[in-house]
Amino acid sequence: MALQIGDKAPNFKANTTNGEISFHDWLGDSWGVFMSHPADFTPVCTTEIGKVANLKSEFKKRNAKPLVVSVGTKEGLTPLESHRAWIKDVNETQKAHVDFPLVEDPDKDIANSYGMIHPNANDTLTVRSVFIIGPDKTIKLIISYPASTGRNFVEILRVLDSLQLTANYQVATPADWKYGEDCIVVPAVPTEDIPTKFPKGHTIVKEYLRTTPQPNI
């Protein structure tokens, strides 16, 4: 059966560009930012792995750490020697530093525990999968993207930035929803308990829509 947001996100060890790593010891109290891709030197995957080194910032800011399988490798040499080969082009042709692990996984060990690899799939070709995984370990967000669609990292870090805020609050983001924007007051909080619960203020549009100022900031 697939994995499905809520479940606990399988557990592993494996060689990394980084050394090994067990995955829940290395995520530790961080959320972390599972990515899969079908191969070393594939032109899109190119790309987002030099974007993720470019927004290191940005996922430290949200304590986050991003972490790439590739299960693909370039012929004639060892899964971690392809890797490490694909990193100096990905920090040559994307202006990057990637200093975040790239797991080995020969035997697609890893990726058929997180279903990465698509029954139907062609080899790995639909093999475009992200995770993020919270403290706790739960899957809260899968995405997966064809092969010829880049990811969106704007999106990726709006979404950490919505699930740390409602992991806090009473609070779920509306449609667009961007830091800094009003929030929507879950059901579950009756409107007399808002004023205490949410004191910045509060709007209701209907009975069952009632929003708040980002509580947070």
Contents of the next structure:
Amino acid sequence: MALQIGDKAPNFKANTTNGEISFHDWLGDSWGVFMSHPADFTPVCTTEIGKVANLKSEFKKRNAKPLVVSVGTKEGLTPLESHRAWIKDVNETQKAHVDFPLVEDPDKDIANSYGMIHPNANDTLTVRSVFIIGPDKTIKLIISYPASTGRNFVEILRVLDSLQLTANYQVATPADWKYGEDCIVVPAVPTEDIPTKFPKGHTIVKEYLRTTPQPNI
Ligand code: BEZ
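Switch from the form predicted alone, shown above, to the form predicted together with ligand BEZ and output its structure.
What follows is the whole complex; the chain from before opens it.
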């Protein structure tokens, strides 16, 4: 069965452009953002890898580590040679300094274990998958983009903010929420407990829709 939110993220050992890793150990207490790219030396992927590198401080602020797998490597090169040569292009064209690991996955074992290959779209290359993995190593978010659409990394950072907030407070975040905006008090909190739990104030829009200023700022 396909991986779902709440499942344990499959662990794996892999060679990467930064050396061998054992995924769960490499994550440690961090959040993980594990992404698949259809292929090295392709235009959309090149912009995405550059964007992730240029957002390094944003991932760091959120204690989140990006990791990338790309199964489409250049003929005549080993997967790691291909990744490393591609990184040079990314750095040059995207004004970036890629220092997060790109995983080699010559037999597609890792991509298959995460369901990153959608055979009806393409039976050899991955789609653009995003898995956000919490420090408890469970999957918190899954998004699949088609190969033709580059990911929205503002959205990925926004979800990390929401996940990290809702992991610590009894709130949820409304549609299009952004860091700093009001949050929703979860239904499990009785209305009479809201003033003590959320001393910054609250608004009762409906008995099932109660909002409060973002509690962690
Ligand atoms: C790209 O990254 O540009 C790309 C990769 C595979 C298929 C289509 C586009």
